[in-house]
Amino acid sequence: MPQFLSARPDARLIPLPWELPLADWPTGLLVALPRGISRHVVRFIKVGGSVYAAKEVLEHLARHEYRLLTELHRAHTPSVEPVAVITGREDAEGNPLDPVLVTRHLEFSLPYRSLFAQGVRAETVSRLLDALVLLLARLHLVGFLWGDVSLSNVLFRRDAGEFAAYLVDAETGELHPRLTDGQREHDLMIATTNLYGEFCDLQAGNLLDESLEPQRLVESILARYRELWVELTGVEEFADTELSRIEKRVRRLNALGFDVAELAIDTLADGSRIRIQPKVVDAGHHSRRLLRLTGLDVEENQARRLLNDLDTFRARTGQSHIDEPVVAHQWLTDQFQAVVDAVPQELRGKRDAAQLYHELLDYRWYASQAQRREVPLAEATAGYIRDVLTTLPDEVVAAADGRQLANPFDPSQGYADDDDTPMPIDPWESGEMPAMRADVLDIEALRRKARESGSAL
């Protein structure tokens, strides 16, 4: 009987066919969603209105990743939410099956690997790299050593005009009270190797835009990371007549989405110069403020845009003297919720509410400029739904060039029209590995040895 390890269990997962390997699950239980390359079998399963990602993996790795993701989620670090680890699985003949790690699917997200296709704009690439660098810096700030940075292990979501990056695979990660410079450099070295290899792989498959060069992409990521890390943690020294630079440093960090919980301020012996350094830096400055005022839990740049609209609404309605929480409640009801409620039910899966409202504000501004008048919110909403939202594609699995996947639930199986091209053979899965000692590079032999010694593998 399968056993479920879960802090927040979903009882609907229990009756699923855990006695079957994930590769053999009926398609009626699966959802075709894009994902990156994985060395494990990964499937998206739908239970009621919820979608979960399920990954078959060895038990000690499943438990390790579940604990790490739980800690990262508690620290409000951008990562997928762990749901459960299912152990004790057996097939109909009583043969043991690998445990399954279940995480909640991140809605409206795509793997980074799918974003560097033909025709991608330079400014889009720049925003994607910035989001990836910001994620890595945030993980390092909380003491997380990733150990496997790759395009397939990162998801992106739209965040107003920018992108937000999420960690999706923590299997090789380690959580420390604080990372040393050597540990961070080690993580960057792994990132350099993995990312360069993946960019080259995309390039070889004609899936990377011709204007993008793998070496330059990797060098840009490293340069951006080092600049951001200095801004977040670096020491700044200035004359005692330039005290305004303290406030400017805090404002720059706030603009990056970070709160400064403490500043170390030292005055040099002669009193002529001052040195400052952020001691505790916490991400999510704008999203926490919006959550506190309205209860909306959104991405950082989305929160920044919504807060700007809230401030504009407060000024336009002459309520600057009214307490901000009171005005925020009115804005939420009369502005934000009114727009969301106006969207037909069949179109609500195209954008999350915060992204939809951000795009509506853009649409309203351009419409007002074109018509040389302030377009009312209701009129702009109707126009946005008609001109923009109805034209957006639903979230489906599609190749960059429009080709159909042979198996929409497993992109690693290639395209349906690849009849003349033999699929690559993995000797580990086909059983065609050359003869070798039974206890070397043989996972089944290792499992037998682990069972004999009483340890789990």
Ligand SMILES: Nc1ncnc2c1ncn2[C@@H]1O[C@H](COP(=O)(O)OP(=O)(O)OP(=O)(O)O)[C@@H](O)[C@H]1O
Contents of the next structure:
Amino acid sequence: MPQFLSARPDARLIPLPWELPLADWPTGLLVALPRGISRHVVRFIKVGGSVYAAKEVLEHLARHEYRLLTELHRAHTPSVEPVAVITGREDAEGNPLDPVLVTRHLEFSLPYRSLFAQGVRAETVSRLLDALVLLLARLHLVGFLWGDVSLSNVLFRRDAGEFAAYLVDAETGELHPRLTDGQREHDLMIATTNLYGEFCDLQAGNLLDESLEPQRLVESILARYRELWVELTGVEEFADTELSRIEKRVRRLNALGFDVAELAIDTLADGSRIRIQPKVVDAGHHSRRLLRLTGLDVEENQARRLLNDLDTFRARTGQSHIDEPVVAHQWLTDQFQAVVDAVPQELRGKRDAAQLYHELLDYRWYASQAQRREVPLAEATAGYIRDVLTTLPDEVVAAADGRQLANPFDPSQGYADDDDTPMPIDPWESGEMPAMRADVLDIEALRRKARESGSAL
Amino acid sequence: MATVSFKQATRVYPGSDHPAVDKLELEIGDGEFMVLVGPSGCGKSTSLRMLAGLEEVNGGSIYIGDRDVTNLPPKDRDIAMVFQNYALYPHMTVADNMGFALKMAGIPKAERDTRVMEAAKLLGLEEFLARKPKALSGGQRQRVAMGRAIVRQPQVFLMDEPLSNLDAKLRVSTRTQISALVTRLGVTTVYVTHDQVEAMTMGDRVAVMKDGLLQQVDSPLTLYDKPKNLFVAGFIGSPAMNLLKGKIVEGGVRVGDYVVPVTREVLSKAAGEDSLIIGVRPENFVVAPTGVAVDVDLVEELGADGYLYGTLAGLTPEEKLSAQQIVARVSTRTPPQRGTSVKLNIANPETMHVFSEATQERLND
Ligand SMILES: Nc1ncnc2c1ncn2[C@@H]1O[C@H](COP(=O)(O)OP(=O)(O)OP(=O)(O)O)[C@@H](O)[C@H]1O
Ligand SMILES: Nc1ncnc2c1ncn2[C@@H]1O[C@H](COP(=O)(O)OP(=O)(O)O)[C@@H](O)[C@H]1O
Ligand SMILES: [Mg+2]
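Form predicted alone already given; the form predicted in complex with this ligand follows:
In what comes next, the whole complex appears, and the chain from above leads the way.
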């Protein structure tokens, strides 16, 4: 009988056919959404209106990953949300099956392969890397050593004109009170190797903009990470005549999306020099503010954009003297919600609400420029739906580079038209493997080996 | 090729009041396969990162060959750290999947090709080099991953739990392949695992760590036959060694109603103690007319041999619940019956282990 480990169980998961290996699940239970490649068997399963990601993995790793994802969530670090670990699975003959880790499918998320398959401009690659670097720095700030940094282990979400990155694979992770420089360097070393490989792979598949060079790209990741880390944690020293630098540092951090919860300020010996260092910084400067004002929970740059629009709205409607929360409520119903409600049901799956509103603002700005007039919101909305939204590709796995996947539910199995000539004979796999248990020490075999190699005790 | 020495190497993490690695003293021979093993948190990865140059050394030093590398940056140490990465890139050939890190390191194409070809020969992958990895089996993927490490041709390989996410079958075959390969290459290797079976089957020598302290470093058989202390005795071997506490009496140590003979010489090393711990591996017990009386709870048959699980005879049902389990290997031709009671004796006194309870150290030779 399968057992469920879960903090917030979804009862609809219980009757699923856990006695079948995931690879054999009836396709009626699955959805083919874009996803990255993986070593384990991963499937998206649909129950009612919810979509979950299920991954078959060894028990100690499933538990470890569940625990770490729970911790990361608690620390508000962008990562997929753990839902359950299902252990004690057996097939019809009573053979044990690996446990399954279930996470909530991250809505509107884009694995890098499906992004690149649609063609990605050099400029966009740069934004993706910014998002990845920001994620890595945020993980390091909370003491998370990832151990397997790669594009495959990240999900991207559109975030106004930028991207937000989420961690999906925490299997190799460790959480410590605070990472040492060496631990962060270790992650960077892993990141550069993996990302270099992934970029070379995109290049080999003609999916990388020709102006981009894998070597340059990984170098730029290192440089960006180091720059960001210094900004987030570095010591700054200046003369006591430059006190405005404290304010400037805080503003720079805010602009990067961080709030400064603790800033250490020391005066040095003779009092003529000041030293500052951020001790605790929290990401989500704009998104927290928007959440407080409107209850909208959106990505950081989306929040920045919406807050700007809220400010504009306040000024335009001459309400600068009115309490911000009051105006925010009005903005939410008259502007934001009005636009979202105007979108036909069948088009809502194309973009999340905040992204849609952001794109509408862009559309309206360009339309107003072109027509040399202020295009009204309702008119712009209709135009955006007609000209943009309806033309966007659906978020299903249409192997977007025009190729057909061998298995629409599993991109790890390659393309249907891949080389199918029979595999060469493998000298290492033609013989029978001796049956051995991984968890029992065969001391007699060790003694034999020692005797044969002549090495005495 | 090179030796590796940790000389009193110590690492204390900032904010921590005790060292994660405490005065580690370890000499690794040229071409040796050294395994660091111990429970999670005992300092294995920290030791490895210290050797890699990724963790500050707060005391002592580290040598590779006769070079003091304690303060050298990672790139100047000529080591290759092998991490769990065996993602294969679908658009790249097997050859490129093996050689891409060399390209990143700026090694010219001709040299890369030679190294990849050499590695492929070692790994039986020559026929696969031009193919895309699509249809490779789990074992073949694993070998491509090994190829990635081999082509780097470093002085020292560092491997941190490279097999921990493999299923049991692949883990067993990959263990054998890695140690065979490394032996052939003759590259000094430091391999970290929490799994004692893995450590024992792979290592030329095994260093057992606990709480940042090196407990013992020896060949697998010495660790098994002459564990230096109680921790090593209990950690190495599966099923684990029976560790039976008993009072010192005339002529030996009393366990249950039976006096296990212990020489005067050994007893004399425990001056001032009134009890000792007798260690017996399951396969060193025999069912005999005299010995420690044990109630049989279960006999598990595994072919010609089986394991008997029981508890000291004569306990009340309540005591039995919390009593220590005793495990003995028995022949399944005439297996003892569940619910009966048998006497277990030590076939060969040489195989017995005696430990001090106070110091946890081994007392007999
Ligand atoms: N909660 C989720 N929401 C959306 N996509 C997901 C989720 N979980 C997994 N995926 C997708 O499935 C892919 C594989 O998942 P994951 O990386 O956990 O598998 P893995 O076998 O551990 O990978 P690796 O080979 O790196 O160890 C991811 O790249 C991602 O695209
Ligand atoms: N950045 C850190 N800060 C504080 N303690 C740490 C840090 N990293 C590791 N540790 C601690 O150091 C000890 C050794 O860790 P590690 O070398 O990873 O052990 P192992 O590899 O044997 O599991 C553990 O107690 C661990 O929690
Ligand atoms: Mg992954």
